[in-house]
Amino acid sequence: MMPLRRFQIHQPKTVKEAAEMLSHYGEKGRLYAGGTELLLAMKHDLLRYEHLVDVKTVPGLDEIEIGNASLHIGTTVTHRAIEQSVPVREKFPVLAEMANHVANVRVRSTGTLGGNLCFAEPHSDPATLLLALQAHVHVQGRSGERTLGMEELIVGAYETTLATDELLIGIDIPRIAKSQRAAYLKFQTHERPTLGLALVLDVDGNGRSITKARAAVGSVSPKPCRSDQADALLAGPRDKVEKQLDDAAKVLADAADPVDDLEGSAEYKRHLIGVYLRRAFVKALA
């Protein structure tokens, strides 16, 4: 491992201020949160930057907040702290279940979500639920705050729609209804995941049919990805669903298009894609 280059750490106390600070450091500058990925990755001289700016001093940004219709996570809260949150453990156990399982425990108490989300890393757990739970980030630069589906935020491998002055503030996700049923399974036996996938299922109140599906499917390709025609495979009476689940998750895997990687071939991630929705299926339902 190569010794880090030198550069230097900025510690804006507003979002403002880290915004110009981004504009004006340009592609010598980079946004550090918790620097889990970002420091190994200049360790290795593959990312090289002379100015970090630190948002973690920015004060409101570490806050997780419930309200009537949303979960509210700031860019700098950690895996640990979601993990650890009693609230999301209550009211959105699938999101803790999911961060307890977020490499190791010392990374979950360094790393932060926002910095998850917006180093785009394609074995990403974050990434893939909240693609299912229909979350929106929210991101602010220099000309003001827009709101992002993940569908815009990430758009591939290490790459969002991020503009060079802007910075990811906080997270909402919606509140899980008393009719969804969620699950977010993941495959993995090295580093990083083989394959994560995640599904949200609306239920009619005899959990007899199913009324609306929403599955997503990451680590298998450069970002995470759902399609419109699996979730409709996933709809309707559970005894038909059952029957439909082979045909879902092959067209789900369609959407993907797995990649070879070191986690596995192609091939092998079509075919966990077709045993982790049948089993996300019976978690979600159980």
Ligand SMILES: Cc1cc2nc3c(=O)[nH]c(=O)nc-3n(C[C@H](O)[C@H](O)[C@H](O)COP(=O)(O)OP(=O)(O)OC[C@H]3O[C@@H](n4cnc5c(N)ncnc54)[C@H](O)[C@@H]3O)c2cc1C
Second form
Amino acid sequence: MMPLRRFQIHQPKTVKEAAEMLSHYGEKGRLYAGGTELLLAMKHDLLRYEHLVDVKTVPGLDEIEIGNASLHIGTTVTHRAIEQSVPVREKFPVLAEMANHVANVRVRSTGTLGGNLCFAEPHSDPATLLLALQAHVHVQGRSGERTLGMEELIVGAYETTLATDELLIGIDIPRIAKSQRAAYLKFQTHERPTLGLALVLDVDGNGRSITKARAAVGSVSPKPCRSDQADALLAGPRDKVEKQLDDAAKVLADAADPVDDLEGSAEYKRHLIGVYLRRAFVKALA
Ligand SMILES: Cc1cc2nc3c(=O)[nH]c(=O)nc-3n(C[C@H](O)[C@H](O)[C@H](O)COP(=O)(O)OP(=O)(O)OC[C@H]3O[C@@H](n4cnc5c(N)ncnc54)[C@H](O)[C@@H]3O)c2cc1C
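Having seen the form predicted on its own, could you now give me the structure of the form predicted in complex with this ligand?
Full complex below, order starting with the chain above.
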């Protein structure tokens, strides 16, 4: 590892000030949160910035709030804080459980949810689950604020739709209804997930029928992915859906279009999607 090149850290006190700094420094500057990705890439000389804008000095972005309709997570909330939050554990157990399995405790204690999403590293657990949970992110730049769905934020490997002066300020996740069951499973042999699979099912009162389904698969290709066609195959009477799981997995795998990489071949990942969709289905309905 190379010694870090010299850089300056700036400490904005408001989101507007941070946006102005990002605009001012342009390609020489970058937003910095926990630094678990950014500083590592800079130490390896893969990224070079002369100015880092520390988003953690902006008050109020590290809060978790549960409202009537949704859960709000500020961008600088760490994975560890999500994992340990009592309201999250009570109302969004699937999210707390997912956070509990991100990286190791050192990375979880420093790495933020916003940093994870904005780095758009393809092997992200939260991005996959948040896609299935229909989360929205709030983004603010010099000219104002906008709200994006997960599909609109992450568009490729290490690629988001954020403009140079924009920062992610928070994430909203709709409340999980009493009729909904959610599961997130991941398969991992190295440092980061080989596959993450999230499934949210709306079930009728006795659980014999699935009225609506939303599945997402991540880490197998550049960005998390879902498919309306797969979701349609996952809805209907439970025994019928059970017979359609292989077809749904095939459709989801076609949509994700897995890639060959050090985690495994595309064919192997397609197989994993089938195995993990079935497991997630059983887990969600357990
Ligand atoms: C050893 C290791 C294992 C890991 N394992 C997993 C794993 O199993 N699952 C998983 O999902 N992840 C894993 N990760 C990734 C980890 O989740 C991220 O490193 C972490 O969440 C990034 O957050 P950060 O605050 O450190 O981001 P930083 O490193 O500070 O920033 C990352 C990038 O995001 C940008 N950024 C940060 N905040 C914002 C913002 N608010 N608005 C706009 N841009 C922003 C920065 O400019 C930078 O480009 C692992 C990482 C490591 C190092």
